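For reference, the chain that follows is the form predicted on its own, supplied as structure tokens.
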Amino acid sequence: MRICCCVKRVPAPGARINVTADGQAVDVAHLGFAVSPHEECGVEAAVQLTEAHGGEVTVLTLGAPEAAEQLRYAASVGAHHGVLVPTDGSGWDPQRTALALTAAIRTLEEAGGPFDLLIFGNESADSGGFQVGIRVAVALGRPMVGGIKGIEIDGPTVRARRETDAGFEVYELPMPAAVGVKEGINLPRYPTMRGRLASKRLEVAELAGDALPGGQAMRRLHRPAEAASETVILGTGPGAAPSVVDVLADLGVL
């Protein structure tokens, strides 16, 4: 199988995000970066599929040169190739990003044959636009399903499972196809020492990905006010019992 997994460099989950004074960018002075969590699970899914069925995983990203770090991380957990579509580091809108990634995928397929499966994160951890994967799949004329929590390969068909309130929906897509996976589809593995050493030897290929801006434009970033919580000490020892009873009564437990 040939699988292409698209990932994005985002601030590390759980980091405190600060905005520059002009509201036009995220202040990255003290931020760490990682692969967007949905896409990290996408890389793991791709690696598991090639381990089971053979083949290679190409990880593709668009961003500043520093995004090569995320490609090397993907290589450390089993990806075979890393491709960077370099930008100046400015934020691209979903339409422009999708056009550039589509062009890059077409170039890679002209050189090595079509990808059987394109894997995207359901949405990125920073902008959460839910658009890029769908736009790329439509541009390439391939069926796609998002919100996926399970992938199986059955001959020329990919069987994708999506959770619902009533259980699961199962989709069968003829390959080549595309899926948008959600965090929780698997538990991503940790890089081994051998994997980390191998990732340092990864030759990151670069593909030009110029594309005109789309119809969306960022006007200003706003950091919402933090909701502070207050802890009230009800008492200590037996003297706290009446207050605890009052709280339980307010909650309807008693």
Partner chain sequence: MLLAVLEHDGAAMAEAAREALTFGRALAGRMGVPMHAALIGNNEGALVATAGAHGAEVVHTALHPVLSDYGPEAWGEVVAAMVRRLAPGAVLAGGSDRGNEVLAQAAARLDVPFVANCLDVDPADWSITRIQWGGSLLEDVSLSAEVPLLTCGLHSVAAETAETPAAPTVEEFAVDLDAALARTAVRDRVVLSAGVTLSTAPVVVGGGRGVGSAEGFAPLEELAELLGGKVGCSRAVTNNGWRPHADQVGQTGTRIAPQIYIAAGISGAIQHWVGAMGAKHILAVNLDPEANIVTKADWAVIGDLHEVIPAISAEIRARR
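Having seen the form predicted on its own, can you show the form predicted together with the partner chain?
Only one chain is given; partner chains and other molecules are left out.
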């Protein structure tokens, strides 16, 4: 199987997310970066599928040159190839991102043959546009379903499970296909010693790519207003239990 997994480099914020003074970006002065969580699970799913069925995983990212770090991380957990579409690091709107990723996938397919499966995150952790994967799949004419928490390959078909309130829905997509996955589809592995070596040896391929901006332009980021709260301390240690149960009784949940 040939699988392409699209990942985005995002800040790894701590307890709160701060915005730069000009409101143009997340303040990353003291932050590390990571692969967005749904996509980290996407890489794991891709690696598991090639372990079971053979084949190779190509991880593709569009972003600042430093996004090569995230490709190396993917290699450390089993991805075979890493491809970077470098930008100046500014936030691209979803239409522009999708156009450039589509072009990159076309180039990779011309060189190495079609991908049986394209894996995206359901949504990126930071901008959360809920659309880049779908736009790419539509442009390439591939069936695509999002919200996926289980994938099996059955001959020429991808059986995919999507969680709902009541249970799950099953989809059967003819390959070549595309899915948007969610955290919980698996528990991503940690890099091993061998993985770390593979990550060092990874040759990050670069593909130049750009596209015209789309119709959605970011003006400013800001934090939602926080409701001020007065916390009532009910006590310290187990001695506080009776006060807690009084509260539960008042709320009528006992």
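Only residues modelled in both forms are compared. Rigid core (definition): largest C-alpha set, two forms, superposition within 1.5 Å. Residue numbers count along the first chain shown, from 1. Just so you know, these numbers come straight off a predicted model, no measurement behind them.
Examine residue 212 after superposing the rigid core and state whether its CA is displaced by 2 Å or more between the two forms.
No.
Rigid-core frame, C-alpha of residue 203, shift of 2 angstroms or more between the two forms:
No; that C-alpha moves by less than 2 Å between the two forms.
2 Å or more on the CA of residue 187 between the two forms, with the rigid core superposed, yes or no?
False for residue 187: its C-alpha shift is below 2 Å.
May I ask for the C-alpha shift of residue 239 between the two forms, in Å, based on superposition of the rigid core?
Core-aligned C-alpha shift comes out at 8.1 Å.
Residue 229 CA shift between the two forms in angstrom, with the core used for superposition
After core superposition, the C-alpha of residue 229 moves 5.8 Å between the two forms.
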